[in-house]
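This document opens with one chain alone, in structure tokens, the form predicted alone.
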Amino acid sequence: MVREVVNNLIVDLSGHYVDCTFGNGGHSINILKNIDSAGSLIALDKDIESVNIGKDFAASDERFKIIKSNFSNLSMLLEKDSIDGILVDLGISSSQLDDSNRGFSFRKNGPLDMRIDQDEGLTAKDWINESSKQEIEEVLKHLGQERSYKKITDAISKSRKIKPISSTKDLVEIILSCKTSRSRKHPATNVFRAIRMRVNQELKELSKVLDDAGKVLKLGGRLVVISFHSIEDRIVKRFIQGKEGNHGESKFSLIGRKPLKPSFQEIKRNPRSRSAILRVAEKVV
């Protein structure tokens, strides 16, 4: 949804912008193409592979800078009322999904890691083998919205008593023993997403970056968020409405009557974009 992002994010060609999730740089490159020589872009990412890509890119464009950081550190990195637009893309990049060593994919066997920042935090292997049965149930039920959460949790509990669950293949086999595929959606989709969200504390990070956006955006600045999960989208929607989060003195107004979704052509070109929801808000106070 690059065109939609650029059209809604850039309010001043000479403005200062932040891409909170650099990834492979697709959005950042297009933002830079659409601002002038006086504009600037700061990108954040906690994945060192993405940061290294960004450093190579920064060497060729003085308007651009990349920082290795959680986007929840936004207000620590930037001055108050200094930014014209902030983009938060909550998706996992294709390169992360396609790398079996990262552990995000249920289609490829690899170590059960799932950390976006591989330098810190519990791995998915640590979490699934050490967490209480109750916590696993809650994560699969609420973050995964997985109907078979009790059955899968029971199977995980029994399996880890025999040997640690250490690979994506181990986990997929447990899930497949509990449920069968009744659609094109892989049976492990919800469970893998839920564990990834828990391991990376994604909902806490989201709530914090939304709060920080209110601090660092200028009056009239734009907040653009792309979510891929109904729970994430509900947090974003309620934040814009002023019903969730700690706004402090800032308030936002929704831009557009409805959230934007990818076109049929984009979904055909990139099937992973089919669940994307883009919401745009403007800081009004």
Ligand SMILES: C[S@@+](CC[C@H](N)C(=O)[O-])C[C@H]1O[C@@H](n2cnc3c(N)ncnc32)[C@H](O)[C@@H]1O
Second form
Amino acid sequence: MVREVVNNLIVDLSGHYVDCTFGNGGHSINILKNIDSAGSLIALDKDIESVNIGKDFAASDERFKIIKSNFSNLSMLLEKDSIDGILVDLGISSSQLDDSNRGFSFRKNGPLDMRIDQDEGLTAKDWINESSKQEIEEVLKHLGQERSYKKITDAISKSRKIKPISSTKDLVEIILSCKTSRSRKHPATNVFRAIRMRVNQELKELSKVLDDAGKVLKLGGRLVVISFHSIEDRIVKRFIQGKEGNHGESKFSLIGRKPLKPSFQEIKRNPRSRSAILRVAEKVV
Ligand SMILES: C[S@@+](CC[C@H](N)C(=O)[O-])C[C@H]1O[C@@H](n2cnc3c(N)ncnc32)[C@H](O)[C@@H]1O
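Let's see the other form, the form predicted in complex with this ligand, since the form predicted alone is already up.
Below, the chain from earlier opens the complete complex, with every other chain and molecule after it.
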């Protein structure tokens, strides 16, 4: 949804922008193409591999800078009322998903890691082997919206008593012993997503970056968020409506009556974009 992002984010061609989730740089490149020589773009990512890609870009464009940081540090990195537009494209990139060593994919065997920032935090292996049954049940039920959450939690609890669950294959086998697929969706989809969201504290980080956007955006500045999960989208929507989050003195107004979704052609080209939901807001106070 590159065109939609660029059209909604850039309010001033000489403005200062932040891409909170650099990934492979697809959005950043297009933002840079659409601002003039007085404009600038700061990108963040907490994955060192993305940051290294960004450093190569930065060497060839002095309007661009990349910082290895959690986007929840936004208000520590930037001055109050200094930014014209902030983009947050949630989740993980295709290259992270496809790298078996990262442990995000149920389709590839690899270590059960799932940390976006591999320099810190609990791995999925630590979490699944050490958490209480109650916590696992809650994560699978609420973050995963997984119907078989009780059955899967029981199977995890039994399995880890015999030997630690340490690979993606171990986890997929446990899930497949509890449920079969009734649709084209892989039976492990919800559980993997829920554990990734828990390990990386994704909802907490999302709430913090929204609060910080209220501080660092200028009046009239734009906030563009792409989410992939109804729980995330609800947080974004309620934040914009002023019903959730810590706004301080700021207020946002929703741009467009409905959230934007990828076109049929985009979904055909990139099936992983099918659940993307894009919301745009403007800081009005
Ligand atoms: C969906 S990808 C972004 C793709 C990017 N827009 C592009 O065009 O290539 C999400 C990126 O956000 C990063 N990320 C996720 N959570 C983060 C956080 N809390 N702080 C900083 N980066 C984060 C991931 O490492 C990943 O590279």
